[in-house]
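Just the one chain here, the form predicted on its own, laid out as structure tokens.
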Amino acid sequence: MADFLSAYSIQNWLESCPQGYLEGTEFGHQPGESEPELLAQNKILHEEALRTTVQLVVGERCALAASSGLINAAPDEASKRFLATQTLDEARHVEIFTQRLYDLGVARRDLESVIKQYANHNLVKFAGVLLEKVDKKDFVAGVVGQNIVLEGMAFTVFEMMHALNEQMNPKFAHVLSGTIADERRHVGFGENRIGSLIKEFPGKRPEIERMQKEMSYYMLATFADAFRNNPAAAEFDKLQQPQAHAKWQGVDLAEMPPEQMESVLADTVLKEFKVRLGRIGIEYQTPARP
């Protein structure tokens, strides 16, 4: 309980976090980086870019009210003290992906109708079913599908696009690279907390294999809609450099057709799922593929 205590307690998030990686930085990237002139120019690989955004944002916001539902569902101080700081940083991300936005050319008074156009269906389902144990202050369940579905969904998925946006897009790599630290930390959380509470409770197995169950098939779905028939990959595909490459999971992500891609991304997510749930004693269970 001691390495707990230390690994997660709010000194070490401030010496890590705002005193570390984040520092110096504004909305997550360096001062005075700003998005490609392409994405203002080329209406395709901007809408692209909008609809990208908006799902992080509808993620992060689920994140958000996940973390801090869960605060006083906790079980001990030091669980309670660890979510404050994931509320923060949930609340960072939801702020940080909505400057994108803002970044992109939607103006403040259109922000909710822009995100009402492009959120993805199967993600605000995704997102419903892990809110649903929140608002049951169901701790156990709750930060299984926080810390462990929906930051290992998070974590993978900015990975990802990081090595895609790297040489494209430094800005937008820059403060994905803060979000996959902090999403880091926060599955790290996951697994090392509700192990315990697993076996202190192993009647809520059978639940929490369902709700991953779910939450994976609304997940996959949800890639099935942003890689297929999906005309900004053969825009990208046009003003792809000779000489560009996004090295990811030991392939080269900028010579894939996207269907490889989903593929790459939804088994990688999966392979981490089945891992993380069987270091807590959860059965992994394989959801259908949309």
Given for the second form:
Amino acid sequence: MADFLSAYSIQNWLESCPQGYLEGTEFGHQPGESEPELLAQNKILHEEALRTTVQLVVGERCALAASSGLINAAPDEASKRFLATQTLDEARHVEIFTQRLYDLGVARRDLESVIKQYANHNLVKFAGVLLEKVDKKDFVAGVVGQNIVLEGMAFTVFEMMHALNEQMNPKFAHVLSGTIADERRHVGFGENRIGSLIKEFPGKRPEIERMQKEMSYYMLATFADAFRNNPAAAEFDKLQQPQAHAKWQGVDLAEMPPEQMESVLADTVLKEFKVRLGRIGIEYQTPARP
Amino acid sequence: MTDPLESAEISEKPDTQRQRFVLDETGFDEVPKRFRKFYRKWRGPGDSLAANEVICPVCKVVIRSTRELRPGDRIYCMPCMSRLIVVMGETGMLEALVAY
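Can I have the other form now, the form predicted together with its partner chain, not the form predicted on its own?
Expanding to the full complex; the earlier chain stays at the top.
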């Protein structure tokens, strides 16, 4: 029984989310906000914005497939109802990040081809590992993969992106802010549900630990592809465009080369995985570094 | 349920009565309106916790009670639905452990 969900209800979700931090927003941001002119004017920065946003759409499409797929695998009614609200959260995330692609100038007829062009193959493999568990209706592995590994990664990545965009792109920062609020519920469900369930199924641990290791590797490979040889920082330097200070995890991201940002992000996510998994009795497995 | 402090661990003598706090709105809007004053966002390095506050280890939100918190207290984090137990951390600051 998911006792921690006793205070959770669809009503609570309505008052927190659509009537709370999303009230008055349009696609997650304030009405009238737009992308910075620089992104439309500069080809390199525009392409990097497209590439980044496509990864968000790919990740959220995976989360939508996973959370909806897990509803019928859930062993109790409270978890089914929670996953129903999570499914709507994830569908919203797919929509708002897709809308950002439109805002960046992608034509609706070109959406799928743009996603196919920029989707990172390591992120697609990351999603594949999770969706295989969901397809098998493996609730315990599916929730660890979805609500602890995927959502744990998203929670940290969105926080970092929020810090980077807070001053330079308030529109995108507002979009991210709402998704971070959603992720709090999702990681909370993952930890609390699995924290009690793993005690009932201790034999699942080795399989889950292998999945975490595999997903973590593909996550790190995605980070490596995203940060190494990323031309955006050099372009900012070339344009002599001052980057606003972006404090996160006690460092200033604006003063860091992309490779160092990759290292800070990877270390932060892996540390979080280790702590979260340790709390619920799953031994963190160190992935290979790409 | 209103205050996140669900139960205090020990029956207290008059001379150890807990300090009371009046909570203001903090701009936190991730829970229904009547609960919003009980939470705030952690502002990172430079921020500090008052005697009625503790950070949720699951979602990193600061949980605020109308009463001073003490080790052994059981509290609830509404943004991530975690039930927590207050402990004294190694640094001498109050911390919270998740009770599954």
